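In the block that follows, a single chain appears as structure tokens, in the form predicted alone.
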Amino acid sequence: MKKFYIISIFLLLLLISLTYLYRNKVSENRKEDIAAHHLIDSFNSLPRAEQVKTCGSCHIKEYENEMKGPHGNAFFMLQKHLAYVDSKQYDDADYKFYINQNRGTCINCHAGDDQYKKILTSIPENQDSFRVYLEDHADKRPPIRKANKDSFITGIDCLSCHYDGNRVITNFDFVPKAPRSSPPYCNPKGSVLFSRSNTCITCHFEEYKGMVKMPEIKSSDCLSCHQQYDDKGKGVHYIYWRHDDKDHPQPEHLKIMDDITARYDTTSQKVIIQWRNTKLPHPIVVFIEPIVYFEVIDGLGKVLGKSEIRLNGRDAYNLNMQSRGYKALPGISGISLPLDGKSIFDTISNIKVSRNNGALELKIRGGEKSQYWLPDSTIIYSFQKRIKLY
């Protein structure tokens, strides 16, 4: 029994001293990660991928999701549009030459500078006043980067937000909790121009500019709908997008196309198609077209009637491009979603039912192209629903 305890207290010794050292040596390890951030010289003297790496060596799953969503990917998207447009496969002179004169004001927003460093710091930390500022300079936008052009990779990062070029810029509300071990340049600041709106705006002023109140929106800030949240409610730095990944599904109040509906008219032998916006408080961006094809079929999967609906501003944007020197842009015009309520309607005639094709149903087929003026070949579906009418 003696042997017994003392083999036990051995035991309990060994793991005591085991267990010490382990926290030791995480210890140990959590300084030299601290220093090894106080020793850059100068953050800013930092390749940009570099510095947005950084940010991510602490915030892990923040960059991860920064770097899969919109933001992160905004400059490999525009590479890839400059490129469709000079291949072979796009085939408007015009606007090839057009865009190759223009690629620096796209890349305003694809690659901007930083929006404290260059934009806000110089505004009288005032909500107000920060309004009136962006009502007076609505045709402006980020500066580009002024360093090297590898610097656009990492498209609209961390830094775009969130550094003033000296420190971290965050929520108003934010309180440091003590004792603080981040590196100087990570040394956050609250600011009241931090909002959940504002740092969108510079950028996305079009749908800014138009944004209305609905009864089924509860906020109007722009991260309410378009950030991705944990359980916790804490948003975890995802903005959902057209193009969402895979591993961020893209959730039910973004879904305009939801709100489509359908009937079979008896009398007048129509399919009538209703659209009321329930779900989107701004315009649709400018660029884009989202597109809804519709067939009606019958229980044998013969088509009886087609139609489609095209979301764009072509003719209004037309305007804008014809004052830069170029003609009108290719395309069929399309029309608005309403946000004040009332709906869209589309009409399919001469849907004659019988004996032989008596189950009738509405397919749709929607999905959107990055600019309505592409074919539509570049369309990337997201939406199919089907509608039971007689």
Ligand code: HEC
Second form
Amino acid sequence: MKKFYIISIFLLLLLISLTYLYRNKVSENRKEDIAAHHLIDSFNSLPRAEQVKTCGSCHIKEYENEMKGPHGNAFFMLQKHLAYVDSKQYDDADYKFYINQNRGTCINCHAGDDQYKKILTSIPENQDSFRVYLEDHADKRPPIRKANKDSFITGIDCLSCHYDGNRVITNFDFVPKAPRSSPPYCNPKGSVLFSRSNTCITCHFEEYKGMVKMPEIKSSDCLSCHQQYDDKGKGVHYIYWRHDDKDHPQPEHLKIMDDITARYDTTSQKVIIQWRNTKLPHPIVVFIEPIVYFEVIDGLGKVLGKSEIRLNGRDAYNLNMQSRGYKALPGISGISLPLDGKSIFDTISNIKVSRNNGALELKIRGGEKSQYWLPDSTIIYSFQKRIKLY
Ligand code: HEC
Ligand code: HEC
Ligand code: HEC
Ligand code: HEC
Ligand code: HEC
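We have the form predicted alone; now please give the form predicted together with this ligand.
First the chain shown before, then all remaining chains and molecules of the complex.
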């Protein structure tokens, strides 16, 4: 009996001390929790530009590169475009009319709301359902940011791609350090919905959907081609675009016009230009217009013949515009670059070589317009090459 009392008292004391320890631990965790929530709340109540700067204060390289690239500038480029269309310089009445009716919808992709807070939350966390979901909702775009208009200036920013409203989402294989080294609103979590391609689909669905496997291409993940890498092969978080800075020169694998070859046929006196694509694994968005200008010059620099190739989706896009009650937009119908190994051909006829005009060369100059219906004066040149013909 005595033994029983001693054991009971011992167990009771043990229970009391354990409870005490546990309660202390819980209240410590609770304190930490409250502090964390407080920090998350105050982060969430900052103006958007301040939030982005806060992310940038720790992730300095990512911030600097991101702000120089297409996404950090997406709202700025949109504003610039709208100002140009509104100005006296631009005189196409039909496009002005279209813009006046639709300018509210442009913001969705050029400064849309955060993917992981809105669009991606209703989907079960696995890759397959994500793709099926997006395919079923091909026109699903990021919703508009609810915050005031000032929040648009950061364009597509860190939060658009990484933030779920409470913490940061990153690559699936991310392993956090213990103890946590980042603030509670960072505290990254890996997700299968986040990947080097998935993160791009909501706004770049055309490229994703039309992606093909080509023998020349190793990986079809978007960032493998579109992100800049350092000497060690680590991504620097800079995404190439057509307004690239001088300190981010485009790599060879993005120069699609480098695939162009040409030869001179002496019997028919024709220059035959061939373009077999080995670099581009997906269709180009219908409204973009890459243009290549060709000039055949002789040894004295005289131009003997000219030609050009335009890549655009004008015919398809205009049908779509007309089905929505708008007029066809101006511009010259182009072709698309085949993704199946077939070539585009172009010929320049009547090229006569004589003893006194010497060597023949093909001068190639290429660039891109952001929209095929804009005047050719808006082209941004990015490519130049000469091919010896004779
Ligand atoms: C579905 C998403 C989406 C919507 C909605 C959208 N855009 Fe875009 N926009 C893009 C993407 C993606 C690009 C980049 C395409 C590229 O450069 O290859 C782009 C590029 C542009 C560019 C080129 C900017 C540059 O760097 O030269 C302009 C101008 C533009 N959009 C204007 C508009 C206007 C005006 C509207 C509204 C009528 C609009 N966009 C609506 C996704 C969108
Ligand atoms: C267009 C979407 C997008 C935007 C905008 C974006 N990120 Fe990322 N970020 C990614 C993707 C995708 C990865 C994974 C890259 C990889 O695996 O190479 C990534 C990777 C990272 C990484 C991991 C290390 C690295 O550099 O690869 C950090 C840190 C990061 N981002 C911070 C930021 C910050 C800070 C901003 C804002 C200044 C930002 N990101 C804006 C998509 C984005
Ligand atoms: C006070 C500094 C600090 C701030 C502010 C901060 N982070 Fe971080 N971030 C870190 C640290 C430290 C890590 C590494 C965490 C780890 O390894 O466990 C990290 C990790 C990350 C990663 C994962 C890196 C990887 O290798 O995949 C991403 C993405 C990221 N942060 C984005 C952001 C974004 C977006 C913001 C703004 C919402 C932000 N961070 C704010 C310090 C910060
Ligand atoms: C929230 C919408 C959105 C998301 C998500 C997004 N983009 Fe973009 N992207 C745009 C818009 C809008 C532009 C046009 C920016 C401009 O020129 O004004 C753009 C431009 C680009 C360009 C430059 C095209 C050119 O004109 O040269 C590339 C490349 C690109 N995005 C790749 C990606 C990749 C890769 C991802 C995923 C890591 C991604 N984007 C995620 C909306 C988005
Ligand atoms: C094997 C390399 C490769 C892969 C993978 C790749 N691209 Fe591209 N992409 C290119 C090349 C080459 C161009 C043409 C050069 C340019 O405009 O920068 C291009 C052009 C673009 C452009 C500008 C023209 C346009 O269509 O508006 C965007 C935006 C783009 N890609 C987005 C993506 C997205 C999103 C993915 C993933 C779904 C992707 N790319 C995957 C090579 C690639």
